[in-house]
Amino acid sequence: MGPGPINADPRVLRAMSAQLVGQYDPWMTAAMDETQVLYRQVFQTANEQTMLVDGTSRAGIEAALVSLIEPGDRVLVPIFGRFGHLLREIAERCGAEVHVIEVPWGQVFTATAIETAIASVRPKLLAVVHGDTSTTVAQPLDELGAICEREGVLFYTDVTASLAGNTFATDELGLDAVTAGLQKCLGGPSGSSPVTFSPRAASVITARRSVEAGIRSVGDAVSAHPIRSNYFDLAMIFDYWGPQRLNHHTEATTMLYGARECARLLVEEGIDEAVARHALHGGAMLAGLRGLGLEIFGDPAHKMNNVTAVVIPTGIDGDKARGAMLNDFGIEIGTSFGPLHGKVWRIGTMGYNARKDTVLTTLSALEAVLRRSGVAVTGGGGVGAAYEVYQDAGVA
């Protein structure tokens, strides 16, 4: 029940236990030709270049800003979390001039803030983190696109902390590059990037397209200005998921196989109903850490459905605490990084854990671990109101 990874869906991982098969066998392309319209619907696009990224969520934040960013770009990322300080490093590390605004962790930005620093710098990219699980608030994004399209800036997001527990659409929206993860609400494990760009980020990395002296054919692109990432080399990953097929690496299967079983669970659920069932538990959750008398961290009216930040009551070992709630109860609940070390738990209701019986569990757990910490709690105050929660949403 911490901020992710959590427990996978069974489903999952049955799907992830099936036998590997050539990756250019028919129902291998298959399963990538299904992988890529589910995730369209995951991720609520028209875009042609979605697909997955092989590697954990930083792996798809690293394709996309490595093959977006040329050296001596100028990038603005505002940075209320640690994974904004992420985006930086990794644009710098791009070889991007950089430029950041930053508010405190637990707040978020305004559209006006954004606005004016895109005025100012004038950069070919903004990279925004949507949901940052190290303070639990979501950065909100609707008047984003709209001020990047005046701006002819193009838009980036990830949002491995947020997809299918928080309202999210990438063309709504007004996107050109979204990345993900599978560990969190996705209710997979990490190990998978799912990714998708709009036409006009596809243009800015296809211009840089350079195809392998070993693959190339007469004719192929040698690009003066190459990504600067095989691995991570977008044009090349366009053609290998594309009708082309021109071989780049060999595709994960087992992670394609729980790749595309999370995304076809969720768009079975129905994204809007995932997202109200991540509310339902996450809101819960939250009533019942309020029964409990505890504090809650950040600015609530941007807090994700699916994670909770309370501060750690005074006079108690946090992680000590933590490693009671794991060996007494096997729960596991998170604590945060940085500035907000030791000072806050992160528990989360994501994925397959959210749910009625997770929370309750949870609450009764924390209820008896902080009562042995020497902390005043009111007796069945935590489980009490999230039953309240459930009584009005007439869950039985």
Contents of the next structure:
Protein chains: 2
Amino acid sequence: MGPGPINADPRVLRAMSAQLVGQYDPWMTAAMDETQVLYRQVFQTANEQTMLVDGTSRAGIEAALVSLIEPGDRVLVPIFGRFGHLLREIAERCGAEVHVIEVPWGQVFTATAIETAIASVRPKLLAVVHGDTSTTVAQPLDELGAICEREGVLFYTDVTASLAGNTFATDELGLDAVTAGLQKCLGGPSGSSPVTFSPRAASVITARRSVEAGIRSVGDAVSAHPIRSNYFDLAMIFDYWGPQRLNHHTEATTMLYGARECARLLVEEGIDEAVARHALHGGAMLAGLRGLGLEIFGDPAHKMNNVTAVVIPTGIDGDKARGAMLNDFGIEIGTSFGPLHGKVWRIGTMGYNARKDTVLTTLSALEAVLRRSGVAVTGGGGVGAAYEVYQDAGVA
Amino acid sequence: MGPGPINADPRVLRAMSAQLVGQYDPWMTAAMDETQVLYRQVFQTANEQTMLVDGTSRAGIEAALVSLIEPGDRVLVPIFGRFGHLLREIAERCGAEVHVIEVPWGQVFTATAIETAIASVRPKLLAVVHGDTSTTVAQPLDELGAICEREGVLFYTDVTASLAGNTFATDELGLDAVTAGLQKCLGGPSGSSPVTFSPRAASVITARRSVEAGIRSVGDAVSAHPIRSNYFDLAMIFDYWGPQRLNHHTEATTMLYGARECARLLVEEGIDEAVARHALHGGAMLAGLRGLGLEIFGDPAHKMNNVTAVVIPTGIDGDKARGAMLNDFGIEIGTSFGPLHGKVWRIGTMGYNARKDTVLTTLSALEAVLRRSGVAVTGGGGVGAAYEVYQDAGVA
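We have the form predicted alone; now please give the form predicted together with another copy of the chain.
Complete assembly follows, chain above in first position.
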């Protein structure tokens, strides 16, 4: 019940135990095509360039940034948590001139603040995290697409922590590049990063296209502005996933099976229904934590459905209590980073773990652990408040 | 029965269907430690810095090169097949001044040729593929360690195609950096890259160490020569796998389970025994292909045990015959790249597919397909010759 990675859906794990086939076997290339179709639905986009990057969610981030950014390009990164710092760091390593704006952790930016920064920085790219698990809040993206469109700025977001648990739609938001991971609300393991790129972003990337030396024929493209990475060269990855099927990496077959099953299950459930499920169980957890008398961290108006940060009660050892949750009850809850380290616990309700039984057992266990730590708690206050949420929703 | 990826060992797939645990759960960190111990045995090294890079085998290559190379460094790449071109390309993207020497595909270099090039180029790094599946031959590495040691050159090889199927020992060969993949003789899926670094290589890498901005405390390292990639920053990856457990990517748990099981099975079998198994079944396949009257491509003195290239008989359509193997017999065999495209088929006997039944069924099927393609074949010549190899080895 941490902030991710979380327990995977057993159906995803089962899909991942299927035998491999060769990477150009027609069954395999059909599975790749099908995965693209599924992720277009998950991302809510018509983007042709929708696929997987073979690595964890930060591999997807780096692929997007290194393929879009040329050394010297200006990039604007609004930072409201740990993963904003990560976007800045990766953009800097790509050779970008990075400008940042910051708000205290737990808050988000107004559209006006970002618009003002765009006007002053004139970046090629706006790179902003959607939901930052380190603080549990999500940056509203709904006005930013129009601003970027008007100013000729590429608009990129990372939705690893938010996708499928919170309202999100790539094309409606006017996004040019989106990256994700499986290990949060998608209910899979870390190790595959679904990504999507608008035609505008794809044209920036394919303008830098080269065909790899070992498979190059006379007349094939060699870029004057090559992408600094081979592994993350999205122009090559487009050629591998596209009808050309130009050899690049060897697709991570088992991870593809997992990513495909995550999307299949999500589309089967319905994306709106999955978001509603996260809202329900996240809401029950939130009510339960408050019912235990705990203080919630972060701007409640922008809290993600799938993760809640609670202030560790004064006078108790937060890591010792987390240890008791894990060792005595078999339930993991998270700590946080940077300014929040040792100050909050983060409790997830995401993916396969967004269920009534996990919410109620976590609240029961937490009550017991808090009591043994000497914290005054309302007996049954957590479970009771969560039950009320379920009752109001007609599911208890 | 292609040159990889191949069928995974079912025990590896079963291990990959296990439920996930959190990345700092003591069970998970113990599994990471255990994986390091196992891969030290597989690589035959005492290197502390032995771990997994979360991506396909080329992710391991890029992590090694981008972490060792600073822009402007001279790198020598002896090229004898497609993957030598890949090393060159990746080193160039890292900003290296790359010098290459080449031999025709199917041949290897003498140690003297490499020594002469080192004397003339004075590189920081020698980067050479061990076994190149594109040509099926392996570069002898046994004299190169001493040459590199004497000349103060870092010595790197990629063993993705050769490890566990051919004799190889990291420390005995004097290697500073080695990268691999699971999808060949290790019998797993693509998507995790075992790597190992000597203390000398590790010190080059850790001299460039930075602590990531989002988790940095006052006094933490910030490098003046940062590695150009965050995802492939091995100094950070060392800190994540090491006792500090500094957060970097979210370890790809399911791939870790797979990589660990590949190594566990290999150590259980015995590495020498696994190499002998590849030699036996690769030898039977080679004899069988010759028994069918086919010509073998590449220097036989340096052929890898686990893959054989045969010249496509004149007058037949190589891709059509491969299609018949796949569609009529359910057996995949490979084509090749660059100068060998359309000229040879590549047939693997590796990992879980290095077995008597797979060798004999492949030879039977190939005889049938060749006959229907109008090629004159000796009836039973393939299976008969393979049986003789097995008989001589006392296993038939």
